[in-house]
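The data below hold one chain only, encoded as structure tokens and taken in the form predicted alone.
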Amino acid sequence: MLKILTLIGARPQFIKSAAISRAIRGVFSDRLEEVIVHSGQHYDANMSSVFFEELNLPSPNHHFKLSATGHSEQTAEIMLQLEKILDLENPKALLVYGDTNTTLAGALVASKNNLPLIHVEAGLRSFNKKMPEELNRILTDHCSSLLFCPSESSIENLKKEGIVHREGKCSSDAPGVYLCGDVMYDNSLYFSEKVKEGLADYLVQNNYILFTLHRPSNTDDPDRLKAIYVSLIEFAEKFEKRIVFPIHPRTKKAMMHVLTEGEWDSLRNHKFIYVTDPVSFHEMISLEKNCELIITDSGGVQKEAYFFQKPCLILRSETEWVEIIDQGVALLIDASFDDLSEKYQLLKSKKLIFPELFGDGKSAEFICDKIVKEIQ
């Protein structure tokens, strides 16, 4: 049995992760043997145990509980308590997911105790380093042993880092770098023949908008958190358009900092905005399936909004999913009313066309049938 330890701490790598843990379970159940380490980065039961529940992954051997807020500081911590589990636990190996300070913490533990690094997600670049995101995904990849990556752009940008599959044992100087597909399709394909298609009442299928919002760069920066807040109201008066938004916490927290009292409670009584509570991984699958179309600045709902066959409007200035871009079914916008009208009715107009680009939904098992042949 090969023992790796699995790092997750952020929502998307509790879904990311739960693909690849049943995989172990089923097919790999004689061969690997996963120990799970939560490093405490999402602590909100919303955001974390739910999901542990819903996506039925295992209980997390190790669990931290870390009081450092900051980036660095929380970094540092979870390096602490991880490499304190290393010693515990003797695995061959670490496996990380995507992008968060949960990851940069796995990536620096294994390269400082020469563990072979595992890195699902791999090669992603949105080519802007003021995101923690970009920064994170670069030194991650350039510490991995084995770099499993979702797309074709993702293997062209490792190729320009100098980052090439090399034959052998594998290592950080000589990585196995493979095409594997996404497997958030993996999930996304499993879950959406599981979940309830009941909506609420207020929804009808494809009349409404599905609208996220919580990256930095967006509730961080007063005057552009009030400017998508003016947009939006602006928008669902023009076009009557029945938004849903769960609003993440720290969105919540930020908007009611910015907005004043009365503008806080125009978006929440709205007429055609429904602000909720975070919703669970299968409610977000069934707004997702039954929406007209995704409004997010979340890497992880862009993705979704494509495996549902939705147009996406990307709340960002650059996305490390260029593949969606270039297929023509979701364009970037600013955060003003003319942009997202202007773009809204292009992509309403447009035929669009959903070709297969992030596998077959079978990426868990090609993963872990790597990991068995390339793990000494």
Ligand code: UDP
Contents of the next structure:
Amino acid sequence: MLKILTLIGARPQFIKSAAISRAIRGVFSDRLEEVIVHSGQHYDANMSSVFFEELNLPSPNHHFKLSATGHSEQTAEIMLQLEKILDLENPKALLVYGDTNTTLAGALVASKNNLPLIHVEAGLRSFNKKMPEELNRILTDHCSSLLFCPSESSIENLKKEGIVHREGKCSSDAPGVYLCGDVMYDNSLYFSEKVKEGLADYLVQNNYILFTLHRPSNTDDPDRLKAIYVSLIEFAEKFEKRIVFPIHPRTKKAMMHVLTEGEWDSLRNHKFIYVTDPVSFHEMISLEKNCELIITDSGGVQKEAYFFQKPCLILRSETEWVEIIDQGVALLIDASFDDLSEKYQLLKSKKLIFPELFGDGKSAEFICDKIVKEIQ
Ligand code: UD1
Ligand code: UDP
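Having displayed the form predicted alone, please output the structure of the form predicted together with uridine-5'-diphosphate.
In what comes next, the whole complex appears, and the chain from above leads the way.
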């Protein structure tokens, strides 16, 4: 039995981990034992516990409490607590997802303890080091012994940094690098079968736009955040479009700080815009499946737009998920009404095609199989 320790801590990681935990319990229960550690990075019920309940995730074996507010502090606090758990559990490898501070903390602790690191969602690059996630990804990939890449472009990115697959027992000097598809696609397929209609029931199907926002490049620049607010309202009114906006806690705090009380009230009570607390994954899937189009700066949500064959406007100057841009079904947009409305109309006027780009929905099984074979 191979014991691995999985470190998760932010909303998208709970969701991603559901696929691998399911595969471990379903197919690999005689070969893999998973110990789950929750870093405490996300803590509100609607950012954390709701996913454990709804996605049938095993409860964390260890759950940290963080007092940090800044990036370095947050990373350091997770590192200190994680190191103690490694001593206690003595796993054969540490598994991390994506690119958050939790991911980086895990990568550094594994590396310092000479423990094989498994990185799921390896090789993604935005080529924008101002983005906190970019450094987290690069450093994590360079510490990893097993790298699981969701797309061809992520394999290519790693190659350019000298990270290529080597046969034989994997290590951070001679890693195993695999194209495995996307565990989020596994989950979208699996849960969309199960999901009951939710919020979308209250809306006319295909007649609303789903909107999410949380990247610091959008929330932490007051002028840009204000420009997003203004263009969203102008867009909703001009096109008479309903917009559903599950608001990330970071964004809510930033908006309450930057907008006047009157502006914040007019957003919350707008006749076309429905601002709600973060929703559960089932609810989110239902919203994604039934909407007309998605506007987002989220990495996960732009991909789910693709999985559910919805056009997507990405409120960023670049994206790691270049395939969906190359496919012509998503466009980058600026924080302006003109750009938003022009690109909205452009996407609406095109015939969009969504070939399978992110695997076959069985990435988790592939990943578990490689872990069992490569980690001794
Ligand atoms: C983090 C990740 C980001 C990921 C996102 C997913 C980093 C650097 N960023 O960003 O890559 O896309 O999670 O959602 O790791 N907050 C709450 N309640 C919560 C969680 C957060 O109120 O349950 C508020 C707090 O004020 C906190 C702020 O949101 O300071 C930001 O949270 P943090 O986890 O630091 O970053 P995210 O913006 O969530
Ligand atoms: N999500 C959710 N509820 C919400 C917003 C997002 O369940 O209110 C899900 C979404 O479906 C996707 C994941 O959270 O699976 C994306 O996480 P997020 O946007 O927070 O982070 P990112 O993917 O940008 O790192």
